[in-house]
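Next comes just one chain, in structure tokens: the form predicted alone.
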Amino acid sequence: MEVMIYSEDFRIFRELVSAAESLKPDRISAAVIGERSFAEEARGFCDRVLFVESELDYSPSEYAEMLYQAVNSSDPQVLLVGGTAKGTPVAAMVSVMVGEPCATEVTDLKLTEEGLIVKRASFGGVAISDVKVGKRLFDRIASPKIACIKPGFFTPAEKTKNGEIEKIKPEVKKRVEILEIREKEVGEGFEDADIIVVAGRGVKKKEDLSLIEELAKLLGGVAGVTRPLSADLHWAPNWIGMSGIPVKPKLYIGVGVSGQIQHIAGIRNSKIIMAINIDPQAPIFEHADYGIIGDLYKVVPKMIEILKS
């Protein structure tokens, strides 16, 4: 059994390896589009990449057209494609051009007797749902069940292998004209960060969040915030949450946090959870391993002082 994977993203690109491999495949290919950097370094995580190079810029039908291409020149039995702005959209034209459907949001994936099933999100993240995809497995052999693995549930891969490199020549058109790039705001890379603190809805103020910002700095971290705080209040250009950008540091303060599941979903794989709030019945104190019970307007300036001192 062959697993191909694809991302435009690299650290992506080695989650996608970890989920393939948790696969057990024969074989992992990956397609690659554009630089031959990409494909140079790909080939230490593959048995064989598939690189389509082309100048054009990105362009979801475009891009969905190439990576079909890549997958009839190898015939793989599983496609796993980067959950990102730029990924989903191309696995969903691609699953349309194979004949088989594309499961988004994916957080976990296995092999069974039924064929290819998946976790995800189900009603906004209160649950998760196990989702068989397609047919069984090997009915079409030359449909591939697609899955779009969400970012930051898979440990990115080393490398491991030393792969050969195929070069393709894609026959598309050009079809979109870039007028304007612009570059999205963004926060902290939150992706690597071992101690994240975290911001919601008990700050009440934007100004206040200089409180959290200092102590992520005393403690050598990084600080965010909830989904109200950004999407709601556009304090921040994102949020921490399974909504959002699922994290696992090795420590998470969560500040104010009330601990709804959404958020508790993108948080849980952290290894240690502490948490501030000033309502003892606040649910982020079931999943905590320390809670402190008070104002964070009192909490954090007290632990902001003994840290300096």
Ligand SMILES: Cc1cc2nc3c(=O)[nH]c(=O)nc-3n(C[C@H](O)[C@H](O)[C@H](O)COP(=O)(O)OP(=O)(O)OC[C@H]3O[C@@H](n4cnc5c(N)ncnc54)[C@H](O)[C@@H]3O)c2cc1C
The other form holds:
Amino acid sequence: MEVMIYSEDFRIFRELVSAAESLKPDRISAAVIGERSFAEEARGFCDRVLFVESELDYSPSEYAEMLYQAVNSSDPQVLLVGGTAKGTPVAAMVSVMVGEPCATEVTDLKLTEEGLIVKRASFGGVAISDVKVGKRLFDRIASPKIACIKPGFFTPAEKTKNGEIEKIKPEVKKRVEILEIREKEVGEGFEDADIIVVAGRGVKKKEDLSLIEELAKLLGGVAGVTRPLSADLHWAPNWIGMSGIPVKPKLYIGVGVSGQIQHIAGIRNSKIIMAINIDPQAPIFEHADYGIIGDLYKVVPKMIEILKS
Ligand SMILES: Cc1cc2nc3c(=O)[nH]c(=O)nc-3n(C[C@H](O)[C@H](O)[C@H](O)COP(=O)(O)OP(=O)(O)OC[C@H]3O[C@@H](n4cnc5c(N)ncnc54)[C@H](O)[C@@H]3O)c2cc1C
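Follow the form predicted alone with the form predicted together with the ligand, if you could.
Zooming out: every chain and molecule, the one shown earlier first.
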């Protein structure tokens, strides 16, 4: 049984290797589009790398065509794609090409007699469902079941292999021309942070985020926010949680965070969860290892004072 993986991001690629390994396949192959150095690195993680030679800029339709050709050059029963803004549309298009369904936002997966079963959040994250992807697993050649793996849910794999590289050069017409690329503001290394201090709606003004940032800095960590502070108030470019960035630091501190399910789903893999909240009934305390019931405007300055001294 072969699992093929594809991601344009190397860290997520390594997470896909772990996801693939969890299915205990006979062989893991990787499709790499365009970047020779990525293909060279990928060898260390896979049995075979299909290097798709291409000069084309990213565009979902062209990349999907190339990934489809990589799939056809091999015989994977499962195709795992990094569930990023670039990866997911590519997976969706390949799914149409191979005539098999594609499960998105997958957080875990397994193979059973029934086929590929994936876990994904449902009803806005209130429930987690087990979903069977397609009917049978081994019914047709080159018709892999496809799953987009949500970043942050698998530990990046280490190098253990020395796979072969095979080049393919599909004829793909350029349909999209990129006129300009503007960098988006991104969050500050949440994936690698050991300590994350998250501000919630308990923080009343944007200026007060400096308190949270100062606490994070003194602890040697980074500061983040919940979704309302980012998506509604635009105080930060991204948020922590199920629909934002899932994190698993050694220490998570939620400051004025209520602990709704969609936020908890993205922090539940943290080693230690600490909450500071004025409301003793706040749901976050059900998930917290340590809790301080109190006004953040009194508690946080006190913590800062103690840390400084
Ligand atoms: C499809 C969907 C996806 C979502 N995905 C995410 C996600 O990925 N991440 C995310 O964060 N949210 C997500 N949400 C939103 C989520 O449901 C909650 O609305 C959000 O997490 C609440 O943010 P909060 O805890 O900052 O605010 P609130 O729920 O308003 O909580 C504020 C808390 O601050 C406390 N507080 C108030 N004043 C003080 C004070 N002075 N000192 C101490 N504590 C105080 C209050 O007691 C309260 O518990 C999603 C929602 C949907 C529908």
